[in-house]
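Shown here is one chain on its own, the form predicted on its own, set out as structure tokens.
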Amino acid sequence: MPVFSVPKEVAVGTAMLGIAFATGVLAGKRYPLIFGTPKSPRSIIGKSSPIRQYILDHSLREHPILKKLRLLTADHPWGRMMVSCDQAQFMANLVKLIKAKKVIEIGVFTGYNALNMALVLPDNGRVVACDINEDYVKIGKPLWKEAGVDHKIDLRIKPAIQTLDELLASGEEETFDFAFIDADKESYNEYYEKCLRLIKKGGIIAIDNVLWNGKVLNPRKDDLAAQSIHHLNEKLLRDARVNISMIPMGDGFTLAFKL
């Protein structure tokens, strides 16, 4: 596609990720054994490293009630699960960046990014939250309202398949700025198609997990979710629909910006 017809976002995005890489990179080849080998299921820099608590020290800016919120997940036995903060706040720059009013995000854990989402939408902005367990949301949907932005999270409680093939169904198509994937690995690529159909052109997926925690180096043949991701992250560097950058974050994501 010529690079003039790329919308005046994903050329500023894009470029931001490029630069984010390259930083990512020359880092590794400083720093190899800090970035070279996974030390925690959730993140490339190991949550003890000293240049981790240098990066969150020096460029995190949480809302206080989203830092309630962690602190909260971080005591749950499953607290890994959820998305990096350091993460989580790239990803509200660019939904700030794009000027984005609608949100997918496709496992919702106890919350965390869903508000993290909701702080930075508009007041008639909407996040179509999508998860099948309420136990872990019920965590954080008292800080949704805390955070007097309980009105712009759509919860949905249901298979997210069902929920995007509902959107989809209603007319939605091509109406929403910016999507999350993170939840069941071996449903990634249903996700993800589902999701460009309802992004329109100029929007970005994210997706988590990209990396799983080196696993996609060399999958096994019974490891499902090491095996579909390493399967996606091979067609997203084909899919001409998208422009793309993987960044060395969290536990590894991608951005698919949409043609």
Ligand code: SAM
The other form holds:
Amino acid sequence: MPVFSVPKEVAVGTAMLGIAFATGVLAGKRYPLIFGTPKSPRSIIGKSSPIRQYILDHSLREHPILKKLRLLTADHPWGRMMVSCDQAQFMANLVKLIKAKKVIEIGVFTGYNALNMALVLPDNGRVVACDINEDYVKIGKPLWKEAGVDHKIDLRIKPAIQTLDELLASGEEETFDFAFIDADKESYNEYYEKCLRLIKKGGIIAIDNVLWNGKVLNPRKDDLAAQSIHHLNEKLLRDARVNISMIPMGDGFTLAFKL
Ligand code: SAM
Ligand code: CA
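Please supply the coordinates for the form predicted in complex with S-adenosylmethionine, as a counterpart to the form predicted on its own shown previously.
First the chain shown before, then all remaining chains and molecules of the complex.
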């Protein structure tokens, strides 16, 4: 059996009310590809785009248990909250490249990316996985065990701010190598500031959904998530504590490299 398998996704697009609707076949499993509905993840390149399919066909090397969790999550009513598989692979490559041992994930959902990072950490590595919703995490937990990496995932079910404060209070400042911020968008600035303290110099903070489905272009006053993301984007541009890159992958994510 191959270690990695590439999804075979065939998309057929139709147009309706200016929104692209499509259905797809992923590993023989039909799933809706409607942009912006709870079933489909946000993506810069439309999920039904042939070029997106080409990218996946020519780069994705997904561990079979990760794939199993992705398909399981795709059936969840909030499946679109899951990080995109190519973006997760990119983060795993970064985690490996910097030889990370300790990483934080803020917003775990069903645990796709927690598993993704645990798979590339050394056996004594640790993912501090923060979420408030145990029901979501319960979906992926058995697969963490099946992959033999559950001992690397330290799940903390409570508001992430509280977990980050506890890590700081217990002397873990500047001991983490990598953080992925992907929970409630209104708290992004606080997550970023606390992660910056927890991360070592040379460590990386990845911040997800920085384009927020395009809404950062003209954030409405009453859209607190869009406002929060846009303010952090503006702040990061001028933040001398980090070098940054904004990557147009998934719904956009920024990498901040601590100086
Ligand atoms: N990173 C995940 C993945 O790999 O698929 C997706 C995370 S999902 C976009 C956001 C998650 O943040 C949800 O599971 C939600 O329960 C969690 N969340 C929301 N508010 C939170 C908070 N205050 N503290 C911790 N987690 C929170
Ligand atoms: Ca996200």
